[in-house]
Structure formats: structure tokens, C-alpha cells
Amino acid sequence: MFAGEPLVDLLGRAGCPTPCYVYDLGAMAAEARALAAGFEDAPHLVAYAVKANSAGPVVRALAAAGCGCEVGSAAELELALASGVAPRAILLSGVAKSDAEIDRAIGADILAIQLDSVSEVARVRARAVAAGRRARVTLRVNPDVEADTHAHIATGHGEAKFGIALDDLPEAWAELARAPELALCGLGGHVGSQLVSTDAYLRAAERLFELVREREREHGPLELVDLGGGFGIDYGQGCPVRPADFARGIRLLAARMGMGRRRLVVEPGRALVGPFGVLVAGVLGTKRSYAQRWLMIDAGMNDLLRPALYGARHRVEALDTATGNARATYRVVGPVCESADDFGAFELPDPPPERVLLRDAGAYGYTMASHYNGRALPAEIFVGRGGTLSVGRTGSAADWVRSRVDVPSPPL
């Protein structure tokens, strides 16, 4: 079932071919909804992280339910405003902005700006002069906290890219104090997404909460406190806690430290996504090669690439009926010339069905997608209320090809 309808009957109502993405908006919707209502009466912003699942329809079921967004280009930010997210529920972030993308956020007049290093404040001041504009930011804190995850998706400790180091907040401070064009409202932290437990995030919070406080101490309140994001899911390994419980937590924190009334921000992405989307996709085959057995699927890395990227794992379920008791254990595997090309080894009926679908495929799916080989991206459908669909279909083969072959070539 999907949605409250089997998943073939709803592809054949909405005609795909395969492969393809399927979404439930309401229970994207729905788990937003939870997320929020852990934090209580406390003021707060859900901002969905843009980049989990840039899909139209999804962001503008999620602002439904209440969330704002968190954007990492002016690309996203347009996505976001075009979605009817308010510009002051909008944050953007990243370690190497563009002055056009700076300037978008400051004439849209976005709730913040994260300066992520200490040569960035000059940046944005600069831009907003040129604007003639006051710039709302805050500063995104490195913590210096190891969080239990992929080392490509922690983010928070000494060695990554992003954030301020602790050892550089003076100096941030003090750039900031000549700096009367920004307008400083809050510090911000991320330390890591897929987090399966809520201890290295409340450890961050615990830190930028006592920085919140140092920094009032001399200079007054701070409107917020950007908790960030990176809950985890459930992708068939376990995870034990849920977005609501980041919410709690971070509430109980709040109050126990003495935050307030500020407002707490957090960026979830594929917490809010990932379970809620599966990737369907045909089978072209199969083979056997030495002792393996092998199942080739018409969905590839090009569609799905956490595997190849991470070593991630995405359960590979049959879709169509079996004929039969029969099982066996094929490793299903994609059409890109790639040996990373792989899903992994899965039990599947013997013979295989036609079609297989692979689970929580809501969140950096479609929107890593990529034309690599010249294969063209996966349609997507969007399941509403009562079961009603829409379909996105855009980037065919012959569109690629076109776009390779139309690039005019200079003179040799």
C-alpha cells in the first residue's frame, strides 16, 4: 500500500514508465506537523532543507503544514518564494555564496543570512552597502562535535569545511562590530545528517546555547537559535528516535538553560521526506557470473546515487506479484557503466517479478539525479488527497542529446 492505494494501482493510473519517483505529500505533511508540535508552546521554525527534495508540490506541502525552508543557492531561494514560503521564513546557507545569491537574499529580505566564516561578513556587508540595505544574518558555529555518521555527511567537527571555528569568534565578533549594515540575529550549528540518536546534537545545542548567552551578556538578546538539521530515518537498519524527539529535546534544553523566549530553529530535510518516497524501477534481466546471481534493474546511480556515494542502503522489495514460493538472493545492480552501479544484495522471488521498488527514496533521490551516460532522469509522481496525482516528466534522453549537440562550436 501507498498512500492508502496499492502502489500498482496508482502507477497505472498516472501511465509512468519506469523508473520513477513516487511521493506521499501527506505524510510528508504529516510528519512535519509531528515534528513541529514537539517543541509545544516554545517559538520555533521548522525550515525544510531545500536540497532534501526540491520537488514543487513538496515544498509547497510542507509550507502548507507550517515550515518554512532552508536554502543553499538563489536558485532553492526562488524555488522557495515561488512555493509561497514568507521571505522572513526563508534562511540561506553555504560556504562559498555568490554576490548575486547575497544580493537575492538581501532584497528579499529573508529571516538570515548564515555567515559561515569570518571573511564572509565583510562580503555581505559589502553587498548590502551596494544595496543600501541592512542585512538580517547569523553565524553558523563549527561546534567541534563528532556526530555518529557517514564522515561525507558530518559536519560539525574540527576538520569539515563549514562554520566558524570557536577560536575564530572574536575575531567574527569583532568584524561584526564595524559592521552597522548587519543586523545580527542569532547563532546557528549543524553537526551532521542521518543522526540516529539525539546525544551529539544536544551536545552542540548545549554549546551554542552558552555561546547565545556569553554573547548577550555584553550585547543584548538574540532573536534565534539555528539548531540546524540532520535527523535520521529509518532506511531498514533501525533508528530509534524521530524527529519529535530532536523537537523535545531541544525544547527541554532550551528551558533548562535559560533561552527563553527565542526562537528555535531547526533544518530538517530528509526526515521529512525520505520514508515517504520510493523509487520504482523495471527489470531488464538477468544473469549469473562465476557464484553470483544477478538482477538488472533500468534504474541506475544516475537516479539514485546515495549508494554508490555513501555505500548506502536502500531495501529493494519486489513490486508485482510472485508466482511462486520460490527465493533467492540476486544482487541487483543498474545499466551505468560503473561498478559502483550497485544496490546491494537482496532476497527476491525466483523468478523475479517485473518491477521492484526501492524504499525510502524521498530524500536525495531525484534531486542528485543526473544525465550521466546520456540517460534521462526518472519522471516523478505526486500522491495528494483522496489519492489524487500529479506527474512531473522533464529531462528525456533526446532533450539531453539535444542540449549536447546544439552547443555551437567555435572555429578549429
Ligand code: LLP
Given for the second form:
Amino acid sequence: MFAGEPLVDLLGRAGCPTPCYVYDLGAMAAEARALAAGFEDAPHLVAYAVKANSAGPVVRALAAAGCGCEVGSAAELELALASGVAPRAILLSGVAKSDAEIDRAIGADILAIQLDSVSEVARVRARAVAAGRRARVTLRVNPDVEADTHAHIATGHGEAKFGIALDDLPEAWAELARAPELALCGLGGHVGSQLVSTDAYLRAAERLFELVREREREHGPLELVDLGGGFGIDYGQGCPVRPADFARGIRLLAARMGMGRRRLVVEPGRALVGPFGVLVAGVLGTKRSYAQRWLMIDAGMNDLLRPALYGARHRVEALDTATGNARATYRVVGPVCESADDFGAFELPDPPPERVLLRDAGAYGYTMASHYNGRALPAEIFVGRGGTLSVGRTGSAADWVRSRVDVPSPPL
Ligand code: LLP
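The structure above corresponds to the form predicted on its own; please give the structure of the form predicted in complex with the ligand next.
In what comes next, the whole complex appears, and the chain from above leads the way.
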């Protein structure tokens, strides 16, 4: 079942070739509202991290559910603005922003440009001077907190490239004092992604609140504290916390530390979209090679990179009903010419179904997809109210061929 309807029926109605992503917009919006409810009456902003899933229907559904956006590039900023998100509900993060990105953010008067290094204070100031405007900024602090997650997605520890080290904060304050064109509206942090406990998150939040308190002692109240994203989901190995548990934890901590009046900002990506998307793939064949039984599907690492990049496991299940009860363990692999194009071993009906689905693929699926091996980008099906559908098809293989052939050659 998907969004209250058998997925097979839904796919039949959409008439879409595989591989394709299918998303339940109503469930995404409901999760965003449940998260916001965890803040109760504390002032807050749920700034959806667009990098998790940047499809227009997704961003618009979350905006309609009250979300702002966290964006990581000028293109994501344009996308959020074009999706109707209010500029003052958008934060721009990034460890290396271009002048063009900074200029666009200043021009649009977004909620905050998150300064990621001491040197960025002077850079953003120079752009504000050039634009003749005041820029709203936050400092992204690296709170030196170890999050219990995959090394590639832990971002708030001492060896990560992100944020301003605690030791460097005095220098950042000094730079800010020389920058009247920058309006410091708060502090921020982001400790990592796929956190399955609130511990590290709340430890970082406590450090941020302490820093806010110190800063406010001399400089008056700050408007917001941005605690970042990272709320984990259940990929099949369990996740005892829900997004609303993070909101509740932050609210209680903020109240205990006398931070209740500051606007509490969170930047969830995965948790709002991941569980509400699946990747549907066609089965192309099977083979036995030495001791292994392989199941070849038409989705590859170019469509869903997470298993190859992080060893992530997206449960693979049969989509079409099996004819008998026999089952066998298959290594499920895609068509890309890489050994890492491997989704892992799963028990599936034997003989195998015509199609399979890969679960929890709503976040960092399509957004990390590529044209590797000249492959088309997967289609996307969006399920709206009452089972209504829309279909997105971008990046066909023919477009890819054209774009590569059309690259001009110098004289040979
Ligand atoms: N805020 C900032 C500044 C971020 O860098 C990120 C994610 C988020 C918020 C949202 O984090 P989330 O709530 O989605 O965990 N591609 C990886 C995840 C990389 C996350 C990058 N930054 C994956 O597929 O697991």
C-alpha cells in the first residue's frame, strides 16, 4: 500500500516506466506538522533542507505545511523562492559560498546567510557594502560534538570541515564588530545526519545556548538559534526517536536554559521526506555465478547512490504478488559498470517478481542521482490529495546524449 492505495494500481494509473521514484506528499506534510507540534507554543521555524528532495511538488507541499527552507546553493535558493517560500523563511548554508550566491541571498533579503568561517565575515560584509544593503547573518558554530552516525555524515566534530571552531569564535566576534553592514541574528550548528538518538543533538544545542547567553550578555538579545537538521529515520534497523522528539527536547532545554523567547530553528531534510518515498525498479534478469544468486534490476547506483556511498541499506521487496511460496536470497544489483552498484542481499520470492521496490528512498535519492553510464534520471511520481498524481520526467538519456555530443571541440 502507498498513500492508501496498492502501489501496483498507483503505478498502473501513472503509466510510468521503471525506474521511478514515488512520493506521498500528504505523509510528508503530516510529518512536518507533527514535528512543528513538538515545539508547542515556543517560537520556531522548520526550515526544510532542500538538498534531501528538491522536487517542486515536495518543496511546495512542505511550504504549504508551514515549512521554510534551508538551502545550500544559489540554485536551491532560487528553487525555494520559485516554490513560494517566503525569503524570510530561508537560510543559506555552505562551507564555500561564491560571491554570486552571497549576492543573491543579500538581494533576496533571506532570513540568514550562515557564516561558516571567520574569513566569511569579511567576505559577506564586502558583498553587503557592494550591494549597499545590510545582510542578515548567523554564525555556524562547530560545537565539537561527536554524533553517532556514518563518518561521511558527521559534521559537528573537531575534524569536520563545517562551521567555526569554538576557539575561533573570539576572532569571529572581533570581525563582526568591524562589520556594521552585517546584522547578526543568531547562532547555528548542525552536528550530522541520520541521528537515531537526541543525545548528541541536545549536547550541541546546550553548547549553542550557552554561547548565545554569553554573546547576549554584552550585545543584547539574538533573534534565533538554529540547531540544524539530522533527525534519523528507520531504514529497517530501528530508530527509536521521531522528529517531534527532537522538537520537544529542544523546547524543554531552551526553557530550562532561559532561551524560551528566541526563535528555535531546525533544518530537517531526511526525516520529512525519506520514509515517504520508494524507488520502483524493474527486474531485468537473474543469474547464478559461483555461490551467488544475482538479481539484476533496472535501477542502479546512479539512481540511488546511498548504498554505494555509505553502505546504506534500503530494504528491497517484491512489488508484484508472488505465484508461490518459495523464496530465495538474491544479491540485488543494478546495471552500472561498478561493483559498488549493489543494493545488498535480500530474500525475495522465487521465481522473482517483475518489479521490486526499494524503501525509504524519499531523501537523498533523486537529488544525488547522476547520468553515469549515460543513464536517464529516474521519473518521479507525486501522490497528492485523494490519490491524485503528477509525474515528473527530467533528464532523459536522449537529452544526455545531445548535451555530450554538443560540447564543442577545439580544432584537432
Ligand atoms: N542542515 C545542514 C547545514 C545540512 O548540511 C544538512 C544535510 C541538513 C540540514 C539536513 O540534514 P538531514 O536532516 O537530512 O539529516 N547524503 C547523505 C546526507 C547528507 C546530509 C548533508 N547535509 C545521506 O544520503 O545520508
